[in-house]
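Consider the single chain below, provided in structure tokens and representing the form predicted alone.
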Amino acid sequence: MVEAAEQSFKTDHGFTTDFWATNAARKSWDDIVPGEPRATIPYTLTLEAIQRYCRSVGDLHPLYFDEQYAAASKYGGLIAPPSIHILLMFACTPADDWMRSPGTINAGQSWTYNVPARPGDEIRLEARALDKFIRKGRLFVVHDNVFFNQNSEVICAGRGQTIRPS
């Protein structure tokens, strides 16, 4: 039944934007087992991926879209922004991901960038619980992200924390 409701909203890149097609599959506040990795799937990052990220966030820096302004930059060709990982977030994790859960808020996050995803980049993710806790009536859990491209290159990691729904 889950595969039948991921289908009917998957995207063309091939990721679920429904996230309450999935909800009853997920863990809830208690299943979730700090240290225990998340479960995640490779995702290849496309230009037009990239390029439609940025158009629908309004960064239109030509490092995103003109292979030649990108040739003669630092980075010798194009690349994705440092905020792709919020695409790349959904892209790497299954329907059925904690993360996903509706109801779930951002209680603040930081990441660090190392190399810049580029196109046709092989994206892994690594991802699992640090900690959960309760504060005043709340349920949060700590979480860390890494992701890599196909060489094994750190492109950025995160640690956040958000407040679960109940």
The other form holds:
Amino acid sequence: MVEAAEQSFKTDHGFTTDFWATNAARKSWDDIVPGEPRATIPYTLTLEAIQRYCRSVGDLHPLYFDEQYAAASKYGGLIAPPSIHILLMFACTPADDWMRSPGTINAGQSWTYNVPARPGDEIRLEARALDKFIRKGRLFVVHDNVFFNQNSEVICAGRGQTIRPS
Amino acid sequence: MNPTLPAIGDVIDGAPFEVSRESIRDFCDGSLDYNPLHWDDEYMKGAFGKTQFNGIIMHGMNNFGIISRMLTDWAYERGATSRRIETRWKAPVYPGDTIVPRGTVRDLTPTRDGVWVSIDVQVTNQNGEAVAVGEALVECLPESTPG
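Having displayed the form predicted alone, please output the structure of the form predicted together with its partner chain.
And the full complex, kicking off with our chain again.
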């Protein structure tokens, strides 16, 4: 299952969009062990993927679209917007990851940014659940995530809370 | 003080974002988040985490994305860098809603390397209801530091 997911990650179009397909293999709230690393897979960030994300939030800044403009900027070339981690979170995890459990509700997020991601970057994710708790009868998980580029520079680090389907 | 630094109380207006089934689907494609909460009407007749949404909802991270855009548009003009965003979701966003992010400069803190601007952020819908709230930090570069 993981092998198939890794293969499908080679192209964005091959991404497993059916979140039901591997649902039986996913960890439930009961199975999640805080502190245990999650399985992740490397992902090559393409300009196409960056720009598709940008368009989806209506962000057409020339730093993401205009090579000449970006080359003359302090970044020296095209970059991804900071919030590209929204894409990377799914791109860097296998299809049976528990973040894709149907019914997962995002309760809030905090992210800090270091160096920008760039087209062609080989992105690596280190991720784990950090805590799990129950509040008002809802099953929460706290997860933390750090994205690195091919030079092992931190792109961004973030923490989020999701309500798990019971 | 360098004119590129903001003042406490300055308001940052972000671009309005019109939410539709198509925009939500575009965000599925943009983020690779195909959770059925965002496209499956049948599935959304159920209850989730003790909540009943009564229809598909926009991704919470779409809010995050438009907050981030507001901050980078503002920061890039100053040669500054968006360094942190923290958010909580307050209410679901549905197709047909129009949401708009806004920031208010709360504080300026000089550090060894620059000046960090604390910003209260929120996203409201067309009824003035807050759908997301949070805070952000933007770092102004050394040339922007006072004195």
